[in-house]
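Next up is one chain by itself, shown in structure tokens, the form predicted alone.
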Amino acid sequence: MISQERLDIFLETLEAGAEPIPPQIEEEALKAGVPVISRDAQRLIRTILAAQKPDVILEIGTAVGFSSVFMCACSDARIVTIENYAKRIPVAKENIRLAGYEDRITLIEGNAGEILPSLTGPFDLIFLDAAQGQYIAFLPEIRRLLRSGGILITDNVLMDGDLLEPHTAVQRRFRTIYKRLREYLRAIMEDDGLVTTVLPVSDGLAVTVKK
């Protein structure tokens, strides 16, 4: 079994060239104990934007804008992104503004719900990392605002791997949770207007191509 921190290591010593992000957006973010794509994650993001080379991508969860910056760091991409909770929309303001991407990245405050109906897109990549609960519930205005080829890519799809268990042995207070996540990536896996793999990176990562 390899180590992922080994192998993490490892990597990083051939990674030199690898788009520079301010060292300070990572380390305040872990520090607060909000979560960051991880490393294994972002090297397979990069990758799908090196090969689609998208002019418009949709974000769905900014937290503290250390995926945006990423995304734009690895690309020449315009960014929409929108984040719900208050007290992250500060930060991540800052930090797209230390990374020097104001102009590139559009931030929307409010309930993901009530402002995807208003965007009219088309998006060549759309990333989903808000509350899974409502993945679900996204996944329409999703599918109509991501444009014909398309990516759609969803992390933390696996529940620290409790999604892989029998509903019983999830504790009662995440059964909403894995429940529609099950939903989720059945609704994703099903359709025959897409093509999509689950990938054991980070928490989970699937990828989406609409056809």
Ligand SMILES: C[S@@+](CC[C@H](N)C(=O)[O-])C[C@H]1O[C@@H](n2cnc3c(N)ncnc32)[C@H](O)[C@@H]1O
Contents of the next structure:
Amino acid sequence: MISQERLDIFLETLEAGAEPIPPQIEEEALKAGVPVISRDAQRLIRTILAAQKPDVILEIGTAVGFSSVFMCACSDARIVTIENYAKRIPVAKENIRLAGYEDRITLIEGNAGEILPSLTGPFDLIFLDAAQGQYIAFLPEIRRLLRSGGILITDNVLMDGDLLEPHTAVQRRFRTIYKRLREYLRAIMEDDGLVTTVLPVSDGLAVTVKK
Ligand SMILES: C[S@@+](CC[C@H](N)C(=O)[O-])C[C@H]1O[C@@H](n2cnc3c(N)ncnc32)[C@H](O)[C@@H]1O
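Next block: the form predicted together with the ligand, after the form predicted alone:
Next comes the full complex, this chain leading.
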């Protein structure tokens, strides 16, 4: 079994150079226990952005803005990002300002469940990185907002591997999330209009293309 930590260190020695992002954005987020996209997810997203060259990206789950800033640094896209946790919003705004992307990133404050129906799109790429139990409820709007040929990237779909275990092996308090996440994966895998793969990247990353 390859250790993710050793692989990260090895690949970082090979990488030509990191994106020009103020390093304190990721460092301070990690210090404060705020989730940010993992290094392996960063590599995959950077590669997808280089191949797809999106003009407009929708992100659900800004946190403190690290992934928005990262996707801006890796592409020429404009980004609409949604966050509902009031404490994180001023930090995200400050990080976006610090990185110099205020003109390309629009932060919408509020619950994605309420905001998504008001958006018109279409978006070339959607990055779904919010509360996993809500993914299935967001799916109809996400599907509507994603253009044909667009890419949906969904983070944290394997719950640290728990999703591969029987329902009874999962702690009781996580069972509803587990059930909804399985419904979400079934929905994106079985939909004839979507092509999906789930990769053991980050905490499980699903990459979906809308036909
Ligand atoms: C995993 S973090 C996002 C990390 C960020 N994408 C990054 O990599 O820098 C998930 C974020 O989604 C937000 N969130 C969860 N459910 C949401 C909802 N329904 N509407 C808006 N934001 C939501 C949480 O408050 C949290 O900050």
